[in-house]
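The chain below stands alone, shown as structure tokens; this is the form predicted alone.
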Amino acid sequence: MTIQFNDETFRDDYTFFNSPVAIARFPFPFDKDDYMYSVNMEPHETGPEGTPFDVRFDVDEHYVSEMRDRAITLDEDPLRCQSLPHMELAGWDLLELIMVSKAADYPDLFTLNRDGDRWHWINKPLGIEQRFTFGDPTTLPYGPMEYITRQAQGDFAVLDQREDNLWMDAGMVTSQADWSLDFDIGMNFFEWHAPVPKAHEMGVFQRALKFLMHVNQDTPARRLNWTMTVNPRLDTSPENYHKWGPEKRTITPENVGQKQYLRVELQTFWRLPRSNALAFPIRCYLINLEDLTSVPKWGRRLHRVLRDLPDELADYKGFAVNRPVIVEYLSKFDDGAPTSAGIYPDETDVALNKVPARV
């Protein structure tokens, strides 16, 4: 296998860590020195090599531990995975998309053999081998969406398209940034985005919905989103706010570099062939400030973005209470030098072309 999987935790003792390779390929979300909401969609095309954009569904060193954390969350709260009855076909669509993609992009880790509707799936990292009949849920231990998303990093919302809107009618959500699938299930696009400040009056969601409803099977799209979190906790759900909310008050000038994390979501959008549903994977990446500032361009830029962000966005992004400490820490890494355009490190920061592909 080409990936060395970490043995780490995302709760309790928080042993999560990023290797130097993981730091170099982190999907830094800011392409300039300031930030405001926008419909920042782009085609989900492959490349650059070695980045999370190089494949359809990124698998990295955190894969095995993330799947173990998902299983813990589902054992504690099975309602983190829900699918309304009319979404079963979309679940089979999603299973096919993920299995075919992983087997093609990581042939050393995943194998899919198909003989008509008789399928044979092998997931080597998780030690899973399953023979099943495509379209027959009785041949799987879970429904099709739950079965495959227990083996795929990130959250998954599956959106039904009807009445000129998108409806969150199915999902697997265990690593979300303070929103609840159980609360949002059955809501339309505008309803589940209602808490977001500023964006509605700017017309962001109206433009985004128009774009998403025209995503075709051969034109998947992507965008990056971000927030901040204390400690490398995947499950920052409203249901468990009593566990992670108090952790915001543990940040000090001495520990902010290690405990404060930038949380980035690689969001992709896929039109599913049989159901015409829209698959909406939300892949979470975490990096603490100490590791992030090892890339000088990112340290300079994050300081400027967080320093100048409107107060209501700082509150919505989850770091208002610690903003002074965070900005003061980051200021030490901002020498005032100009930053280059785009999200990637400069050649003098990290030679990205030296990061092996899919490591």
Given for the second form:
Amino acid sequence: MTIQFNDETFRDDYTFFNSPVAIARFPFPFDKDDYMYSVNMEPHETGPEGTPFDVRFDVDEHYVSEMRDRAITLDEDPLRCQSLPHMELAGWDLLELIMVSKAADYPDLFTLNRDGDRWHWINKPLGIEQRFTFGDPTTLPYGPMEYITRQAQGDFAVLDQREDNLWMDAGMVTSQADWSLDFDIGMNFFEWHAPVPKAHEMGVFQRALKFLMHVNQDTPARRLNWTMTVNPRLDTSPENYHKWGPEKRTITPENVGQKQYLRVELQTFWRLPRSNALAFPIRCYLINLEDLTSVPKWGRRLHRVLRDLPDELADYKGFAVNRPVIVEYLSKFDDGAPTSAGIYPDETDVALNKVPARV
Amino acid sequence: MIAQMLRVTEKEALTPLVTRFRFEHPDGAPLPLFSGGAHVVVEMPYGDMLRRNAYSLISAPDDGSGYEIAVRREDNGRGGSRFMHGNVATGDLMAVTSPFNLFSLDLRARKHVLIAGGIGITPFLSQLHQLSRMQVPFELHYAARSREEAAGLTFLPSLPHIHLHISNEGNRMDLGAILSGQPLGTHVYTCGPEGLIAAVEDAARRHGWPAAALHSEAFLSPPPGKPFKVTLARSGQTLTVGPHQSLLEALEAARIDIPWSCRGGACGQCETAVTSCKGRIEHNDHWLSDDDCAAQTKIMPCVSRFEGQELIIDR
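Switch from the form predicted alone, shown above, to the form predicted together with the partner chain and output its structure.
What follows is the whole complex; the chain from before opens it.
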């Protein structure tokens, strides 16, 4: 079965929508009724079939429209994609990883034929066919990282590993939760995490760095992160804050269910073989409160998490101004019943096994 | 770290002490590629023990048809290298981990200067492939006692920027001369005995090199020593670490799951908290700070040992 790609927008008229299948497979990030930072890493590619976790790079119904949105953002601001000169080898590594994974995981959508360094890539959803020489950037319309990340959902940070640290030396960042590649480029792990409250004192970043520096080729890892976004906008960047920041003030008790989105990042971590760099894809999933609360367990739990979240976290994640309205809305979906452990819906909520694989 | 069974397809004596091994997938499947300076860990089962030793890859990083390593026989070591020389034959299957790199090239460098002493040539052999393919300027200095002992000679092309320093021919390495006059943005890498690494660091400091441009890898193997007892805080179990066993190996033999990468005191993965120490920890690692070592509150089980009345660790 092949994927029915949505024709939708992530700006202006915001026609983005989730189908029932997309709702059922949404990567809900809370495994219990409260939230605090932790190094919540686990091995990647180990999820139940049909979820975003069971393939290396998930392709879903938003693929074609997300790539169209990325192209618009890049047209307006080419600095969303940058690669310092020493990161070109890592770019080829990333291109190989994504092409090989997509062709293996979605053979009906992507094809890769390799004859030594002569490669032939077919991307059916985007109508792309490209013959090129692996390792020779003059045979591609863009550098290798930009070429492949214009065809892969989610943002990509490519981190150089040296001096016992990781360095943000390349990336494609157009669907970010209010951070800027142009600002962070060249920074190390502690520098780019400096704005995060509380986690430094907890030693979270020291532990996370040690973990990440030991991610090996055969042990990719993942974690989920989250924030709240008004309207289904991918490009919530500092550069365009003037466009989306004011939208936070449009939330009312009447429209909060439709306009307020939970934004989840599926972050994965990959050791790149030739360059020894670390690829850090940050895949964004959006769901509005109305759709989210259609899964009773998620409605109950999100209410408890947001109600009890420390103020500085609500501030940092940028939704403190709307928290009362959000919590009031969600309270209607919380009957006080206990919730089961883990992130997946209960069988009585949505039978996950009824989700057709990769529809 | 996941190991897969690979077949030994070639075994060749390079010198009386150093032997090259080639591993290939039994089905001919391609192996994961790697970056110059990476190592694999080879599992050696003998008797009721499982020894795991790390070896630098010497083959080309972009060649997935096989992995090659060069093993120097250490007659006073714990037996891993003697096992490789004496007990391993072509056709054998051995468990080999995927490559991991703790000694990678700094790809920002305008020029790379590689300094090898003895068997320390091994990580540079894969780096030479990478540097040649990337077409960046480099020079290699390889010091050995004699040509007979210089296992790396077979693999080194005759090029003006590859320099041999054979001490019994009176051609000793002059670190001051090597490190002075290098262009700005040069990085230097040293692999070999501790004395060589210290000498390069010292010479680099005197010539005003920035610390971030210096890289080194000491090929530590766990030193043998007197047996000692260790108590595990979580289970109360007490283990005896044998004279030719590391603490890490003793923990593994007791089926304690503990993360590791290099097994040579460099990567920090197996760092373990010490909850009680009545005696003296022999810190043999390059990971813990001087303060940590003095405090005796942490130990690196891969290489460090203990002498005294009581050692309790948080495992």
